[in-house]
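Below sits a lone chain in structure tokens, taken as the form predicted alone.
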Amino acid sequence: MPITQISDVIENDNCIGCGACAFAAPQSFDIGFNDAGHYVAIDNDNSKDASLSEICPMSGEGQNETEISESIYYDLRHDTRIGHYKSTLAGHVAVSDYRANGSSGGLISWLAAEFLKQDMVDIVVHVKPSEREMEGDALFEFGTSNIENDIKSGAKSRYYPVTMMNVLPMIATTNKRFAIIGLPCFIKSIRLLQFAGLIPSDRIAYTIGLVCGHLKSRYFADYLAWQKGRHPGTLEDFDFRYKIADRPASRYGFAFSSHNKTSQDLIVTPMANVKGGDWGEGQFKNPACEFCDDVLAECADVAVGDAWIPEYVNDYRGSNIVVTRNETIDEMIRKATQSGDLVMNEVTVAQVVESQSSGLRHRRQGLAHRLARRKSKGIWAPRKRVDPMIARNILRRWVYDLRSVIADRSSMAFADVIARGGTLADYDRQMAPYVRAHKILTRGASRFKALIRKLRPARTGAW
């Protein structure tokens, strides 16, 4: 099998825009937005340096997540769904305003602030509102913080494309201790850069991984705001995770400033009340996310996400699901729980899996199906930890196929509407057949699953 080139990754919509290749070979690559509103590598000289594919988290050429994790957390227990783990926990921060200002339980910002307070790191690298110079610039970017208040400015989830290209040179050349907060693919990228010797091994003190559904294009925020009267390209701020009292935590909203002539009122809208808010449907999804199998940030020292399980989801203030892999971080959490700064409880691996069951199914069974589809068409696909296999359930097969179509078409359709001065209705009209079909198919798949559950106790043998 020929060695994958970065050009294979780019040309087959598998680039996530992390910036590793542009950092390693700045003479050959840049990072920029493509027409669909995703960050991607731009190959300036048709580079054929095969070694670059080994630092690309999406190429399938370098070490995979299991191999990376095993080399770091070899003495911990391992589960194929969540990776290595020391502890599996759920809960929230009980001090200050971390929980109120966070997407869920506030643990990520609390951990980052504690790293600084306890002199465990010098600088935290995380996603923050960008310093925009003109209208239309990216809303968010990777930045640095070295005080608690700056950490809080980076709280909450950003369903928006980012790249590490602007911070990687500083991390590599500044003799400081860093903590990095990022998506699973970005943490994997950091690990591969460390293994390649491009970032000193002792430069990264701790990594915090975000449990991930998928990454969105820059048009996702525009689409949501447009439905509330704000024209694309005019946003100056956006809160993707606005907590709404007396609703389950999973029924959050989004918010942005109105910037009327006389006021700057906050416009808050439940995500369930607009189109595009169904995460499974996948409008504006980065196509590269369809070929990722890491949900629980398996290369990170601690993975933190939403506790979407019955015991926690009904509290609108939010709770975190946590997988620790680092002794020091695990001990920090336990001591803070004893002191009352945190409210954390042990949960089972099964509960962690339950909290991310949809994402895991889509990234494992769904990924196997998508790999098989590409293989049957002779299209390049990365090597993954699951083997190509067409989904056996025909309804599920159609769901996976349709989600890929929605991911591919939504961002480009939106960009086209904007470019020709179209309306919101023009975009919705283009996507309506796919969205309608997805609702019908997922409803059917759910009913079929419920039927199987009813029948299973009466049957014997393997299912």
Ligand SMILES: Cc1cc2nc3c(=O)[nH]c(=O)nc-3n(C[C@H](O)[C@H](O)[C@H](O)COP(=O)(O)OP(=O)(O)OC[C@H]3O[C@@H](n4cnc5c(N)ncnc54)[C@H](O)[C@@H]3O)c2cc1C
Second form
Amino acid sequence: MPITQISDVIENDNCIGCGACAFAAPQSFDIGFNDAGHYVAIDNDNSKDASLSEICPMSGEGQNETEISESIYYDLRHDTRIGHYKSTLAGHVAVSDYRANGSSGGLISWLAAEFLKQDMVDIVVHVKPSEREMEGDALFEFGTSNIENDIKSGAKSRYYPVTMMNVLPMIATTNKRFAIIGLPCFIKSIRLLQFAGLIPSDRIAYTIGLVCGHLKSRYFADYLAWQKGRHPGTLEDFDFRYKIADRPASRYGFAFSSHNKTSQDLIVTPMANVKGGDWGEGQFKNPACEFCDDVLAECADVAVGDAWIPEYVNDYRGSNIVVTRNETIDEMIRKATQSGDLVMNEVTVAQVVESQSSGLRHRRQGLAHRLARRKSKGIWAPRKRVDPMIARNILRRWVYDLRSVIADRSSMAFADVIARGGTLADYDRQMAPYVRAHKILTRGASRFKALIRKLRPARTGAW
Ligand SMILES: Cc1cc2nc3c(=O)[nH]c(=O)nc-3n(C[C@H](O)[C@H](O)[C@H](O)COP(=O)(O)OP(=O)(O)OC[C@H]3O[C@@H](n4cnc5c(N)ncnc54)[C@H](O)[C@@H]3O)c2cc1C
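Same protein, different state: after the form predicted alone, show the form predicted in complex with the named molecule.
So here's everything in the complex, that chain up top.
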């Protein structure tokens, strides 16, 4: 099989814009927004350096997530769905305002602040509101924090494109101890850069991975705000995870500051009241996410997500699901639970899987299906940990195909509408047939599943 080039990754919409190639070969690559509002690598000189594919997390050429994590966490138990694990936990932070200010239980920001307080790292690299110089600049970017308040100002999930291109050179050349917080593919990228010797192996003291469903284009925030009367490109801030009292944590809202110069009121809207908030449907999804099989940030020392399982989801204040892979972090969490700073309970691997069941299905069964589709059309696809296989259930087959179409079309359709000076209704009209079909099919697929469950004889009991 021919060796994958970075150009294969870019041309087939598999680039996530992490910045690894641009850091390793700055003369050959830049990172910038493409027309669809995703960060992607820009190939300046049609580079044919195959070694770059080894550090690209999306090329399928370097070590995969299982191989990377096996080399780091070899003494831990392994599950094919959640990766290596020491402990599996759920809970929240009970001190200060970490939980109130966080997306879910506030554990990520608490951990990062503790790293600093306990002198375990000098600098935390994470995503924060960007220092915007002009309208149109990205709302969020990777930055650094070395005090607790700065960590807190970076709290919350940003369903928005980011790149590490601006921080990688600093990490590589600054002789300090770093912690880095990132999505699974970004943490994988860090590991591959460490293995390639481009980032000194002792430079990154700890990695915190966010559990991930998928990343959005920059137009996702614009689309949500437009439905509340704010024109695209004029946002100054955006909170994708506004907690709404007395609703399940999964029924959160979004918020942004009013543009009215005389007031800075926050405009808050439940996600369920607008179009585009259904994560399964995946409007504005980065198409590269359709070819990722890492949900639980398998290369990170700890993975943290939303505990949207029956025991936790009803508390609107939010709770984390946690998979630890590092002895020191595990011990920190245990001690803080004993002292009352954290409220953490052991959960089973099955509960972790349950909390991410839709994401895992889309990234395993769905991915196998998408790989098979590309194979049958002779289109390049990265080597993944699942083999190509068309989904057996016809309804699911249609659902997966439709989701890829929605991911491919939504951001471009939105960009076209803006460029033409069109209206929100123009965009909605273009997407309506796909969105409607997705609703009908997913409803049908769930009914079909329920029926099969009813007809299938019980697996346990007196047979
Ligand atoms: C794109 C995306 C998809 C996600 N998908 C899922 C999912 O399917 N299932 C699930 O359980 N959880 C998912 N999460 C994680 C979840 O939304 C929460 O971030 C997580 O539960 C941590 O909550 P917290 O209160 O502990 O974090 P907080 O204390 O709020 O801290 C969040 C930290 O994440 C960093 N961060 C925010 N956005 C980004 C970003 N785009 N890239 C890198 N770092 C970032 C911030 O800088 C901050 O340090 C996703 C997050 C993102 C950004």
